[in-house]
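Here's a solo chain for you in structure tokens, the form predicted on its own.
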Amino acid sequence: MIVSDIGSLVTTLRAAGCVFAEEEAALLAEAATSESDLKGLVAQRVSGVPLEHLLGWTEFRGLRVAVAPGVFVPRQRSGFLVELAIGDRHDPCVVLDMCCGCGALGLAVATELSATGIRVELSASDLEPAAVACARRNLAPLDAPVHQGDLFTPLPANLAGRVHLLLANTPYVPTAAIADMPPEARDHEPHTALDGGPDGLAVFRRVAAAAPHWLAPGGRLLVETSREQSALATTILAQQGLTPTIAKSEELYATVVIGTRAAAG
């Protein structure tokens, strides 16, 4: 750990609006290789660079997940989607992490299902090259392929009709609301990971339309939305022939819509 005056470091971070200044100060001090390096990290943090981009990692569901500049940082509320997904006890379980970012959702679901003895076949996909590179690092220990391209376009045809869990962390911020987001997200994360179009559900609509082709009978599509969007999202799922449900976590302030394909027979 490199630090000469942790108190002044905390004061600087708190003045910049860092709510968890003490924790951030300790993490930055641990990451720094010299006093000058620490000063540089603090200056970047004060300017609005996400802490996770400076550290090179974030903790998600007890896992240390690599992140990098220009890559969406997984939110802790997305852990609720993971909780819902791991209720699936299909063995083996084919999992697809769509709009995967750094691959945190797929990594967590595969890790937690595997811990129960379930065999998991995981694939992931994202449009952003930086996200794909990051996800490949995180998912390499699982030998999970990460495909680069627009939604389902780069996926191998042999996944069609086989996916039991389709995790889709689609962007859901309405375009007009991007300007009101915290600078950490607005200025440092790719807009493709944030901008959900006029009503926030433009990408969701495309995923919902294609999902029945990729889901196995009884397979589930799980997507995080805002509470305000959830009713419309379930209507969209029903229009695509999926049985919709809404799940909410008061603790994490998270809302997930689930679309289930009808079981065979």
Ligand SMILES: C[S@@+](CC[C@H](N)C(=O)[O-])C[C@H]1O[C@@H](n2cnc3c(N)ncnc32)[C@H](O)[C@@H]1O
The other form holds:
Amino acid sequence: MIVSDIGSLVTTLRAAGCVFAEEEAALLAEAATSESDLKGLVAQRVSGVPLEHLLGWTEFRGLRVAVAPGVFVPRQRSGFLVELAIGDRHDPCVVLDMCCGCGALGLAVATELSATGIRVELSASDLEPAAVACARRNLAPLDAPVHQGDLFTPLPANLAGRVHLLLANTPYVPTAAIADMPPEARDHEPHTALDGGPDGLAVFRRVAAAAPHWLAPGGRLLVETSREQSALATTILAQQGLTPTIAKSEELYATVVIGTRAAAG
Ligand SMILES: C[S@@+](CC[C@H](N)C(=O)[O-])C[C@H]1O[C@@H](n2cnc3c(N)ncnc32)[C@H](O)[C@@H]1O
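Form predicted on its own done, so how does the form predicted in complex with the ligand look?
Whole complex next, starting from this chain.
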């Protein structure tokens, strides 16, 4: 750790609106390679660069996950989707992390299921080259392929009808609401990761329409939405022949809609 005047760093960060200024100061000091590097990191943080992009990692469900500039920073609330997903005890379990970003959701689900002895076959996919590169780094230890392209287009045909858990944290901010987001997200995360079209559900609709083709009988599609979007999202799932449910976590302020394909027979 670079030993600097931590007190003045904390004051600078707090004045810039960082709520967890003490913790951030300690993490930046830990990451810096010299005093001047530390100064540079603090200046970038004050200008609004997300802490996670400066550190190059974030913690998600107890895992250290690499996150690079230009890649969506996983939110703690998405841990709720992971919790719901791992309720599935299918063995072996085929997991697809669609719109994977840095791959945090797939990584957490695969790690937590594997810890219970379940054999997991994980694949991931994203449109953005920066996200795909980051996910490849995170998922390399699991030997999980990360495909690049528009939604399901780059996936191998032999995955069709075999997916037990389809995780999809699709972009769900209505286009007009992006301007009201905190500058950290609005100015430093790619809008392809945020913009869900006029009602926030444009990408979700496309995922829901394709999901029955990729899901195994009894397989589940799990998608994070806002509270306001969840009722409409369940209607969309039902229109695709999936049985919809809504799950809410007060603790994480998270909403997940689940569409289940009918079991065989
Ligand atoms: C809200 S971020 C979620 C990332 C990651 N799942 C997470 O929770 O950290 C949405 C992701 O969807 C990707 N995306 C947007 N449109 C896409 C498309 N048409 N096909 C594939 N990925 C897309 C973005 O690049 C971004 O990484």
